[in-house]
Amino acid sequence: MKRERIVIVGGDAAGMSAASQVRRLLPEAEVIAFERTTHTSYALCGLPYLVAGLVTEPSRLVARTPEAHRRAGIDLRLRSEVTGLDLDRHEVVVWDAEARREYRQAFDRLVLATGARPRTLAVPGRDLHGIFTLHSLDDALALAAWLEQVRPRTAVVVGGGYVGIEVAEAFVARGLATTLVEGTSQVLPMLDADMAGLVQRALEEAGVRLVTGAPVVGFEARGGRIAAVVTTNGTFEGEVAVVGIGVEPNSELARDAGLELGDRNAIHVDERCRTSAPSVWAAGDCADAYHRILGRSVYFPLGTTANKQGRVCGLDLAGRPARFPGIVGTAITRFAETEIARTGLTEREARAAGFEVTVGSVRSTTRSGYFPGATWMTVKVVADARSGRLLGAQIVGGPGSGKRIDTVATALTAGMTLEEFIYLDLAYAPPFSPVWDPVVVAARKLAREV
């Protein structure tokens, strides 16, 4: 009897997630796994703290080697790139980059996992050494190596966003004079303006540059090496430059084939991550998710959801009952001391999604005021005027208070209103919150004027 065989393209977190599925749930299926680069299964978000020397080790970051998938049972075929897809044939076309030769395998059923790329500046100088993007483990290799060869004294981050934020962390941590440059008018446009602002006073506190409304228009050489980034509002010295400007999905296979696409052009799937083919999954930064509160697929590419994804592929490819319900579009980061969270719409994302809206912010600690070490932070809460329903959060503060956003997207996930928030019973000790935890007394403001 002729084996199933299921292929996989790419070999990073949504893409390994299934083929372990699979390989546990069907042991009688050939898996064949494709990756171009490398590397398999590393914690991208870990990229800007192994630049800044918090994590010393590259290996700490890969949660699991080609060798142990390969021990497995999974065929995982390293620097070779699926460059066609050929549904009515069943079959891939590969780039073997190490024998250079290209050739077709043959799938009964395909898992699309191709992931994001950086978006990249089309201005002048942009291939200058000293320009990097990080966005892969081999990014981050190449930009700590350039530190170490070239001692660079001054930087420019170019993008406010995550990795901006993160980029500038660890460039402040290694002691270079850091600028960075935002073509909004406001850091993190993912938070509303008012809670923007708070990380951006962190930042100037840190000694960071930071200018805003600048849009990146090219950079200037010396010596064939990146000397400044010139933008329409100036022009800042840099002797190593990191350009974060958010993603992109890597959608051109399935749009080739003919395959449905959807939010930024993501590639479209349903609960179970099925495609419009009824033969292809997708999974991860190459693919849409449903947003519940929004009710609409959206892009909104994240470790953990490509993770989650790819479990649901591997389930269903495997017969088993399993469905992504979705996000609420929960995130966090840090800048030093400086938390960064969010769950669900801001109060911009809601009104312009045609919500009527009531929001509620308050300015607290993270313990009890008289415990020692408590720091401040600002919670900001957005409702629907007219029922009452938590549509979404924002906090900013010291050590302690970021992942209190949990409480939030776990409430936005049961869909409640701010009164039924208000009176969870959540845990209270001096050493961990005063006894309203800041997020409920902003919930309990809110709900006053609903």
Given for the second form:
2 protein chains.
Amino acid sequence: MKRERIVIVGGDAAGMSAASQVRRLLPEAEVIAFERTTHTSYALCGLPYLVAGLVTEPSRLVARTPEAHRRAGIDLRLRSEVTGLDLDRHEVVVWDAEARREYRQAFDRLVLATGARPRTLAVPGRDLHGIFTLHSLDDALALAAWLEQVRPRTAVVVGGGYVGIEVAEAFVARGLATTLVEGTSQVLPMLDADMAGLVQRALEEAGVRLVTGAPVVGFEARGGRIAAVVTTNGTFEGEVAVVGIGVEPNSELARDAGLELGDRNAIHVDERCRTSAPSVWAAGDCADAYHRILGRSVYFPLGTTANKQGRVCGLDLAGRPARFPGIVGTAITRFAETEIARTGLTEREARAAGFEVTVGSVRSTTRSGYFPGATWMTVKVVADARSGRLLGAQIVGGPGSGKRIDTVATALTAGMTLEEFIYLDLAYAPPFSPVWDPVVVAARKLAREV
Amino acid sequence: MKRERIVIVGGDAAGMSAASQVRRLLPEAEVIAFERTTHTSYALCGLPYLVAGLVTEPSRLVARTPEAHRRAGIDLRLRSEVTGLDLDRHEVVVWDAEARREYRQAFDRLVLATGARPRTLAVPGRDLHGIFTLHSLDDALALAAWLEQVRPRTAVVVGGGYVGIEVAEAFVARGLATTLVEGTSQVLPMLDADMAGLVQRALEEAGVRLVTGAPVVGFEARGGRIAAVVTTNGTFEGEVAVVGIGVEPNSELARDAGLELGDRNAIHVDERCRTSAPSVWAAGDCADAYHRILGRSVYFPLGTTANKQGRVCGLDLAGRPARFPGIVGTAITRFAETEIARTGLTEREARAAGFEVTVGSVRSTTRSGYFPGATWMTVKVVADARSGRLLGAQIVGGPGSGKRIDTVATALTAGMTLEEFIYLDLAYAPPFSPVWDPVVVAARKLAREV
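Please give the other form, namely the form predicted in complex with another copy of the chain, since only the form predicted on its own has been shown so far.
Every chain and every other molecule in the complex is listed next, the one we just looked at coming first.
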């Protein structure tokens, strides 16, 4: 009998999670993984902290090295970019950058885990030296090297999303005079404006010059290097810049092969990570995911989802009964000591989705108010005004506040109402929480109104 | 029309929560509250931290003063102990310690919120000076005064429950050479032995002499004061001792009036906090609570439950449709930097309840392993072997580990299976968690086996 050949395109979280499951559960199969770079299975979310100097060894971001994957029996081919997909012949076209040659590789079943790429600005000067994105280990190493060699004193961050906020923390930590420019009216569009305002205050208190409503129209150069960013709202000096204006899925292979794409051109997958083509699976930042509150698939690329989808994908390839039940839109980050988290829908998102919403906010403390180390935290809860069902929550606050979003994420997954939520048996002792957890206090404000 | 008179017995969390709701929602009613001491609405759980010196102002533990309650319109009578309950005549018998007189007070409806009292040791020497319990603000103030005046250098903690662990932290923080004696074979019987072992190691590493399997048989005196504790397993020096061997409900009033008692003689209440007598409610540490995993009412006295029951009790008195759906057995504490939490059933409890269980433990980190400040945490998950339904979890670990128990508590409340639990959309970023949250990793180990 012919040995089954499973080909994985992409050597990061989703792809190698799938590869590892297949390797473990289908010892008879041949598992080939193509990776464009020389790195596998690294923590993309850790890159800003490498730039900050909080993580000093790049190798520590690597969860599993190429050698470890090979030892496990995966035929891992680095510097190998898949440039074409021929579904009729069940072959991929591979560009081997090392040998500088193209070849075709046959497969029985295929996993697309091609990830995402940073969106770019179509403005003059965008290719100047000193302008970086931060989406790969190589990006981070290049930026870190620039900071060491050029020793800039001023920096610009373009974009106030998660990456922008985290890079701003890194720049401030390195003592750079930092300007953050954001095209829309607020940072973190994944928060409501009132909650984003709390983050904006933290940025400004840390000395970041924050400029919102300022789309970038170009970069100015001095000596071939970036010197400033030009926006519709002024020109701001920066000897280094990071552009973090979101990502888009690497779904061209799938599109050109005729696979169904979904939200924002992500590859559409079902709960077993199967695409519209019978022998092709997809997982991670190139794919969409079912949003349990919205009731439809969306593009919401995150490392944690990539790992879960990769696992489900591998289990399904191996014939195990795994299902990825979807996401609820949970995300977390921080700016220095300020923690920022969200789950479900924001007020704005809930209204846009057609819900009649009721919202409640509360400012409380992370510990009992009298306990040393208690810091502020603000919680906003969004619920369906008719049924009282929880729809989402946002948290901005000091150390110890952010991970409380998990309680709401779990309650959302269970479809709880406010009334069920407020009587949850949550852990209380003075070093950990006020007697009523702040997430519950916010929900209580609403429960009275529903 | 006669004004309705609602009488509350007990001026702490449960009683005054109920009183406040009634006061707010039934402006026509007369609300009388009797409190034996001179304090109301204080944070009993904060007492060990007052002893530790972490909380320096006793007044900060008071959530609401007697004056505030009176301003709100509650007829609060301090130093007034209710000594009898006459259901036929709808009267309570009150001992006014200030005026040194007894009187009868009529009521239309009654709330029993009499709390609990510390269990005592029936051994020689138990009344010596220098032996304390820690169950009231007066207890804490007396102990703190003793520590200031006598300046002991050695201390004994009798009992390794929550209070014992917290007092040990306080004594170590004050520089006392501390011995903890525990009658059973482990500290924290609310944890399985393997998890309690982690706490025991932390105690010993902090310099606490830990003696288990050592029931106390007496105390030795020197100059009329405690000098040592005598156990079946040795005699240990201590110029001060705190006895924390659990509490029992103050349910004698209810019992003598013929009300139904439940687990461990707690007053049995339904989900509206109604007792077996038509016009009598009960809430807090004197009452039982429905345990959602066990499917029966148990005595599990905690401040957080007292607050919730008090609220429900008050809402029900006011005719609002409130229901307390019960507890799942969540609790949290710490010993210095070691956080300790549990929810649901331990392995031992689950087996005792007749479940066929499967368990999984994992040692992980609170943050991504490469992130500064990442510390260890061990999670143990217990599930039903047949259905895969989650039954409970325990956490012992460094700062940032304990409150993760809330995620499990919420999942337990929703009746989730391991398979549902492991795909929860929990918050991930390197400063907050490994990409798979440790509670999920523990559950994943089990999910493979079910």
